[in-house]
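This document starts with one chain, in the form predicted alone, laid out as structure tokens.
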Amino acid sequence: MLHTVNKSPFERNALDACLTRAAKGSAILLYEDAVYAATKGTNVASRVSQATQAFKVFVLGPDLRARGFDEAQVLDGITVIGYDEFVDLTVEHGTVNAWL
């Protein structure tokens, strides 16, 4: 299953809910304001880093750059992808759960 999270971890609990309930081995895509969770130096960085051990975590590059970040600021274990790869993930996993 592909889980998508688009809310900032500093404003909503969507990411925590996702990490708590997603099955091990699932894919998680952070996009829109959820990209903040993929960056180094935040108070959620350690939780997200730990999540990369259980999940395949991706972040949408265009949304990351739109918020002033680059790939060097992304936590290890998170893969930066573009829109084409987003579509590929959706097709590959078939089922998508959007955490709002």
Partner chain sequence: MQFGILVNEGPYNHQASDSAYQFVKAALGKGHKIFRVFFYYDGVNNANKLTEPPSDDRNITKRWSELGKAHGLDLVVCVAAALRRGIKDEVLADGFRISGLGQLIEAGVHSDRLIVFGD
The other form holds:
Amino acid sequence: MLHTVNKSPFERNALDACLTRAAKGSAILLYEDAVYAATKGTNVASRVSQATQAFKVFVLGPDLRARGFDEAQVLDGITVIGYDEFVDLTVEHGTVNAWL
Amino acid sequence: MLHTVNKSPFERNALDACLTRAAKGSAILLYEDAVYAATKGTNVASRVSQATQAFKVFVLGPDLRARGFDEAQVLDGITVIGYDEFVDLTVEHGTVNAWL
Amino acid sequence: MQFGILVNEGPYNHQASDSAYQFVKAALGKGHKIFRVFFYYDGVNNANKLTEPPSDDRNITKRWSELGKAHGLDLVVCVAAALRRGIKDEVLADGFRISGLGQLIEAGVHSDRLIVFGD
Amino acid sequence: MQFGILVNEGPYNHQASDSAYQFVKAALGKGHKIFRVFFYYDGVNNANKLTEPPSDDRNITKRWSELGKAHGLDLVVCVAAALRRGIKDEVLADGFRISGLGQLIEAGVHSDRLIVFGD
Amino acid sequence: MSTDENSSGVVKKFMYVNRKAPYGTIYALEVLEMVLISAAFDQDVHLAFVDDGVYQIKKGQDTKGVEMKNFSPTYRALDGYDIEKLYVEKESLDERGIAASDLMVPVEIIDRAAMTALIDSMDVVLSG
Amino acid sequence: MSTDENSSGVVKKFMYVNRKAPYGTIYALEVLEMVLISAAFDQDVHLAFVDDGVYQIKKGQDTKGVEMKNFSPTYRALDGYDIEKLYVEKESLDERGIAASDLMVPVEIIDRAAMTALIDSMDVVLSG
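Please show me the structure of the same protein in the form predicted together with the partner chain, now that we have looked at it in the form predicted alone.
To see the whole picture, the full complex is given below, headed by that same chain.
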């Protein structure tokens, strides 16, 4: 299963909702305002880094760059992808669950 | 100043944003989905009860009842009001700050 | 006392427009004046006259029109926000008018209180 | 592979429609099929042809219409959600059609993946 | 809808994940409309109530004061459409101080681990 | 707008409280349009950036990949409209790992207690 999260971890509980209910080994894509969760130095960074042990975590590059961040500022263990790879993820991981 | 909060404390950071930045003695109105913050037995109840020491806290009765709660389920120290008293609050407390 | 009201969200999807309506009704009932109700962001969608909710639900647009007529309310839709969302004279409900964002600032300047309803 | 797409939010106010559009473009570019794009909740506002954003910004409605035409996409607006929000044939943009919610379930049944874009 | 649509023969496990409180936004109400239609399409329909979604089925909703439509009776009508797979997450109830007896419809209360497994077994997941 | 509107003589302390990230929603962009107009009305305009609002003025925004309008240059144009009272909350920056040098415009960085006092001194508070 592919889980998607599109809200800032500081504003809403969507990331938490996902991390506590995604099955181990699932893929998680952070996009739109959720890309902030993938950046270094935040007070949720350790929680997100830990999540990369249990899940395959991805972040959408175009959303990251729109918000003024680049690949170098992304936490280790998170893969930066584009829309093409977003499509590939949905193909590879079966059902998609958007944590709105 | 009157501060208004209209989002669930479980879903968003609006209540926290308000409680950490309202001046002591301010009035705070919980309405729409923020009425859940005023109910007993939740895991934010102690934080909200504490807030009643520093602020005058109100909750909108019509929103509370729409969501299946009544006055008896509201935390001590919080006053249940109607739309008329909502208007009165804005008259009495000067500038209104909606924590959207 | 004189109130300015800002409605930030569209009808039905968020409660903001409902809450604003109840507030305005209560304020009028207590003898206060409403300087202006300004619709911004998705709030401009409140002025769409094509709105046709199920018959057992409230008609938010019509309710604003009627309250406006009954009390001579100035219901103003922001032109920039409205163009972006396809609200034009063709679909503008009775009692609303389209104007500039300056009308909101004016409401902030000339009202005793500006109350914001949003998401 | 065959995709169904659900767009839950209106244009401009939320990024959902933009993200859905980029996803659909990418999927088509990779040779996948789009079974249907379904617009629900405030998403129905994407079909408002009166939309007129500033000239230096994207025109979200027009972009969907054009992508739909170029690739024969089935762009379906939920009738119940649309009536509630004042989206009717009078304002329906090219390439969109209004139909029932069953069209979404059908998309869920017949697509290999249903992808939801919302708030 | 036409009979052909309904009788395509494909039956998938649909899940509606309800995470939002009622009335503040319309999602809870319009999700219900999706739920009813998917039953008409003979799909295997599941409803999950997690986080603020558990408030949707809180007993005693009375919307007279807000002049909005009280749509909560629809939850009680679901079993008339053979929609009986309603799951509520225990942790979500506990965090909100809601007891099983506060809920207006019969549901299966499961813990977070069981909810995780249940969601993971679905074919189509919809959220509002 | 007409000259009479602008010259009513009343000057109020307006504050725009920015708490939302850019691009995910339109609030940041449309707040800026309010800000510009209020300056044209000769009001005493203040901008506060707290919580995710601090992301609005993060340097280096590049929206080519999302095909949305990059409106961040507008923040740099504000001083041309004599809008120079920009306040950023230190705690909000720290929680997000953002340094003062990451911001695209000159701002005054103040702590939460000072932000509380500043907000409390305003006549009109607007949020998006």
